[in-house]
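The chain below stands alone, shown as structure tokens; this is the form predicted alone.
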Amino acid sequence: MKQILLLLAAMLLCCCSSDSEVKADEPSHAGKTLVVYYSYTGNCREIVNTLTSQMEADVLEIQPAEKGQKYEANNYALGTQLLNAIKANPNNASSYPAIDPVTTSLDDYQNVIIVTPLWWSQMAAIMQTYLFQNASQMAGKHVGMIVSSASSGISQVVNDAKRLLPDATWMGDALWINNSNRSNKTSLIQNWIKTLNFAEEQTSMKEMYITIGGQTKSVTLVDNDATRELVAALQNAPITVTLNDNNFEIWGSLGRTLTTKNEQMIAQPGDVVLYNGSNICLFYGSSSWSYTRLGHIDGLSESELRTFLKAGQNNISVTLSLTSGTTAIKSVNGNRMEDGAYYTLNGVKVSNPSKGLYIKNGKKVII
């Protein structure tokens, strides 16, 4: 009997110890994450059902505005037609097909998992729509995708993704699963999320802030040079400028030349951006011109915005700054962040900091 026994408790250690094991090797994600998704005949949606079985994330389907539609009757028209009227207009808004409206913010994810189709060796018309409408809130979330298609390849689809979100980060490769593994999707999916470089939790080293009128609004930025200097410059002291009105936007010299990355945009509802290097932009309507993508300005409907930015009026004194004010650290000196670790300016403690502002040893630093 106690054999017995003894042989229980070793199997059961055993047992637990490799349980222990599997949990070690599974990946962390420590933002949030959101997977964005189309599915048409419904291999997508069973995609999805597998990726979110193996990892926490929040799902927004993509509907079309019109039902029903046969995209592959007639030998593919409808699904062509659509296509090529992005491709002879990429950068207009009445190319892409209507979807319904999307409620879901990207303001609460650091991290977003593109699921979509493949349409004739191009990504379906449908995300594609989503993806451009998108495109400014989704400058510099980390950003995956999983291409689904019966036998061709998914070259063609990566270059539309990149197209459309010129300012992601891309975690890793896209997974291509086909007529051919889709039985094996389970195991696929498993190791390409252990190949994703996912982010941290959002701090904010990311963000600026906006008052005017004595309100203030959080922007959360992209990451390129200009934004880089423009942190640097607003760790010394707040910047305060001068605004006028331009029937879709506010805007008015920075009083400084950042480095620029300029591209034919058109800019929407809450964009902040670069004109010509020196010129500050915060949009309450929409405009197509090349500008320098510096990020977005959180939470606010268009008419909200218009509010906040005083759209109609000129003379608008508005100041940017790296803290929100109340909540911000008044001082950076003081024993208990000298112990050479990094700090976010509101004062969390960071293990493995990413690019951005911080406190470390009781003085602000960039990295």
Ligand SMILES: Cc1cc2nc3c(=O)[nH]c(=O)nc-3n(C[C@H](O)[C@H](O)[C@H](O)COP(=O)(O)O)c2cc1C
Second form
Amino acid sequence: MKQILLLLAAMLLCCCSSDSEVKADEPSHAGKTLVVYYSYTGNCREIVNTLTSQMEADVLEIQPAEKGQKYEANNYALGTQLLNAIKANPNNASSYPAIDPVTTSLDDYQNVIIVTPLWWSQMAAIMQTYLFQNASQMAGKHVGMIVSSASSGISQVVNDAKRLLPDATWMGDALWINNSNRSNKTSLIQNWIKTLNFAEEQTSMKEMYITIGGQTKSVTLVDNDATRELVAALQNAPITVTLNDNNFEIWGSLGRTLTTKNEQMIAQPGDVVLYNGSNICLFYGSSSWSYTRLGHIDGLSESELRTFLKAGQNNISVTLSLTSGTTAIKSVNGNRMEDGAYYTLNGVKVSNPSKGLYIKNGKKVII
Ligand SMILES: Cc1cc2nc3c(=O)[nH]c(=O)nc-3n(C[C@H](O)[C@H](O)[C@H](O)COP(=O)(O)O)c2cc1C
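Follow the form predicted alone with the form predicted in complex with the ligand, if you could.
In what comes next, the whole complex appears, and the chain from above leads the way.
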């Protein structure tokens, strides 16, 4: 009986764990990162949007060559058939479903993050094709993986990845996102990125604060020209803008133009983006458009965002700043600050501060 209970406990652990057998290697992965994903019903695409709002990375979407396929039809018959063909002959290129040609060269990247759906407990066949075709170019790269399923555990997907990329250097454990934790994907991904030991320049996100009607919330900024310019402007003084509702966002002029890095995206609740170079949009719903990503409002559910952003109202006064105003600053970029030391508003420690605005002992000080 005891043995059966132990076996059941082991099976439960295996099914419930968010991770896998892939183990962390040496710390601090420097260099450029490519996120490679496939998405049939959109979950992985949303994961990639969240991931790239939290770290600097280029994105490559893998597309099947045959369009309009219904992998789930007839009790997932086509999905099953594609996986069975691979299983029957995994070393033969013709076992894998054709994908659209890919022009992105892996030579430019040191790190690759795979974001894939799970199909019948295995890696989706379309993603398997890309990995099979690029195994030699992926040799020695630092590779991480996020797997999205409805509910099934991901250990077989991890095995597929290891079979397809025998010479990859795996970064940390794979992250499992499923229907029961999907609504928490922002914090799951944030915590997962921390476990990967990326070199700091890739993930050292800046924080900005948004104050509306006396409520202040933090925004994790991505690192691009627009956010650097915005932070530089906010170092002089907070910026107050008047925003109006647009059914899925509140938006309006930022009163300045920032350098754009527009990309087609599906903005998600909580996203903060730049539209047309000079307008800021704060999302409580979603919208597909070409924006420059600025960041993401931390830790609010969709209904909390609606309340905070005063969804449905107009002439909303919104203040952007680099401090939360009322609370002392205990840390920057997640690192504790040393007592008595001076930090720039971006959290860089300064040994001999010259004239300017700094943070010391959790407070803004002017020298
Ligand atoms: C062919 C096929 C097979 C699937 N098999 C499983 C399964 O065995 N277990 C499971 O939990 N989800 C299964 N799913 C659901 C997907 O893993 C899940 O919805 C995933 O989030 C889809 O990601 P996407 O929206 O990016 O395509 C399957 C989906 C398809 C299309």
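Everything numeric in this text was worked out from a predicted model, so none of it was measured. Numbering follows the first chain given and starts at 1. The term rigid core refers to the maximal set of C-alpha atoms that superpose within 1.5 Å between the two forms.
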Problem - After fitting the core, residue 87 CA displacement of 2 Å or more between the two forms - result: no
Handout entry: Threshold 2 Å Cα movement between the two forms for residue 248, core superposed
Key = yes
